[in-house]
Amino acid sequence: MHKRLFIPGPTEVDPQVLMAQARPMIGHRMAEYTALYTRVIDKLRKYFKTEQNITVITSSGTLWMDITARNLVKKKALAVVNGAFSKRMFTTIRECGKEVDILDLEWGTASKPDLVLKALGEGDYDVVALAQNETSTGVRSPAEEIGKAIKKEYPEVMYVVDAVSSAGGDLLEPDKMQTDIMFTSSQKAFALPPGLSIGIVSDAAIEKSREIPGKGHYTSLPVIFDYYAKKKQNPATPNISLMYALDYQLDRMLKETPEGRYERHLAMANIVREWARKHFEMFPEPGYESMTVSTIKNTLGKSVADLNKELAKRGIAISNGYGDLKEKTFRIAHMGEWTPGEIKEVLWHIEDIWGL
């Protein structure tokens, strides 16, 4: 039995999107691919309402953590950590051999402008990196307010936002957020198979990267964007089949509109939040709950692993807590193609299994 995925990625993929991958193969140096990739970039630009540079790379979103370290950190980075995936950014920058300090926040809390500005004032930093949507805790940080505050006080500091689990569901506009890099992945709110990452990059980030050695090839922003400027293609071989699926899915996303997708995701989030507060407690601090995944405190002490075994018999999968939060929390993702009615169905099954 196929289990419908209400987990924070990979998410369920519409059969028509899957079928879009079945088109005949073309060469990635042919005019046909140039046309395909140009369409994809143009649609992404329209969806995110941005004038910045855009690329689609065959990789997971994690690659952009390496890109951040190798391309932008010349002096020292400040990594805002409030969960497992923002911590991954910190460790990646450090493991790339760059200097990085951690602004360590309690899990469940959001990063905020005053906290970031205070930390910036205490060190000589040239990069700030944070997760707008921390999947492990279900926390949504006010990335636009933080970006505006950073650029007002420290305009030369590069601002990097991990939007892997929110872009395409939450309403994010890089130009308003004043990001230098905002990145996401195909398998979350975009509701595509895993394998593509999307990076939206400022001119300033590309120019700064030219001054920094040791960028490698696959992770070099100048290599990526200089090649696109000349050829309108990727410098390395892309996953062409997935690019067809992204092209098709972007048409559907633009038809729904960014605002429409946001409203649908908000409606689903509100249903889960109301249900969680009735039976349990939400894990994030109030007012900073994610639009795409709800992390719920397991206040009744029931077995989440056993719940998922029973849900699997009914063709449904949710997520246990992440890392140290396993069994202490559970997570219900409401991202991608799901509707409020389908979310209510999942909650009914949980109530039925646990006798709520």
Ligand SMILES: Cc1ncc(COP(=O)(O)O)c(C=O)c1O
Second form
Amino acid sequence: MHKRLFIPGPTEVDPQVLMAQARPMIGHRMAEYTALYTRVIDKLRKYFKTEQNITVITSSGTLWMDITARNLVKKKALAVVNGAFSKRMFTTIRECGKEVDILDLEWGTASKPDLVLKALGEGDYDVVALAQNETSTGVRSPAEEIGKAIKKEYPEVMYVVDAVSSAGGDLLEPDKMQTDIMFTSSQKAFALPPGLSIGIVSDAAIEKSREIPGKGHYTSLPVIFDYYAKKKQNPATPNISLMYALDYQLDRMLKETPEGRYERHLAMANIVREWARKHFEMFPEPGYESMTVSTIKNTLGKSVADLNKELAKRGIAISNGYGDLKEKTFRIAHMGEWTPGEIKEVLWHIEDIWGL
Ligand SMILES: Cc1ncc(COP(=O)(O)O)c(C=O)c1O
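Starting from the form predicted on its own shown above, please give the structure in the form predicted together with this ligand.
What follows is the entire complex, opening with the chain shown before.
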């Protein structure tokens, strides 16, 4: 039986979006591909209300951690870490051989402007990176306030935001957030199959990257954007089938509007939060709960593994906690195309199985 995915990625993909991939192949150097790709970029620009540079890469979102390290870190980066994915940014920068310090926050807490500013004041940093939506803990950090604070005090510092599990659900506008790189993946709130990443990149980031050696080819911002400026295509062969699906899905997203998607995600998040507070407790610091994935403290000591086995029989999958939080928390994702009614249905099944 197919299990409907209430996990924080991959999320459920509408059959029509899946079908949009099943079109005849075209060459990635043909005019037909240029038309498809420029259409996708224009729709993304509309969706995110930005004039910044946009690219779609055939990769998952993690590639952008390598891109960050290789293109932007000349002196030293500050990685704000409050969970497993923000930690991956820290280790990636280090493994790329670049200098990086960690601003180590307790898991479950959010990063905040004063914390970031204080840390930036203590070193000679040229990059700061954080996860706007830390999927391992379900914590949402105020990335816009942080961006404004950074750019006011340290305008030359490059600001990188991981929006992998929130963009397309939460309302994120890179121009207002003042990001130099904001990146996301196709398999989360965009509700597409995995395999594409989207990066929104400032002119300043591309220009800075030109001064930095050792960027490789696939991960070089100048290679990507110079090629786009000249040919309006990708420098290497893209996943054209997925690009068809993204083109199709963006029409649906623009029809719903970014604000409409935000409201729907907020409504779903509110339903889960209210339910969690009635039966359990929310894991994140109050006021910083994710819009797309709710992490709930397993205060009743129930077996999350057994729950998922029972839910599977009913065609539903949720997530256990991440890493050390495996049985201490469980996560219900409400991202992509789900509706409040479907989220209520999942909660009803959990109540029924656990006898709540
Ligand atoms: C916040 C966050 N960052 C990065 C990643 C890694 O993204 P990908 O699996 O697309 O490489 C994930 C994946 O779950 C994530 O949730």
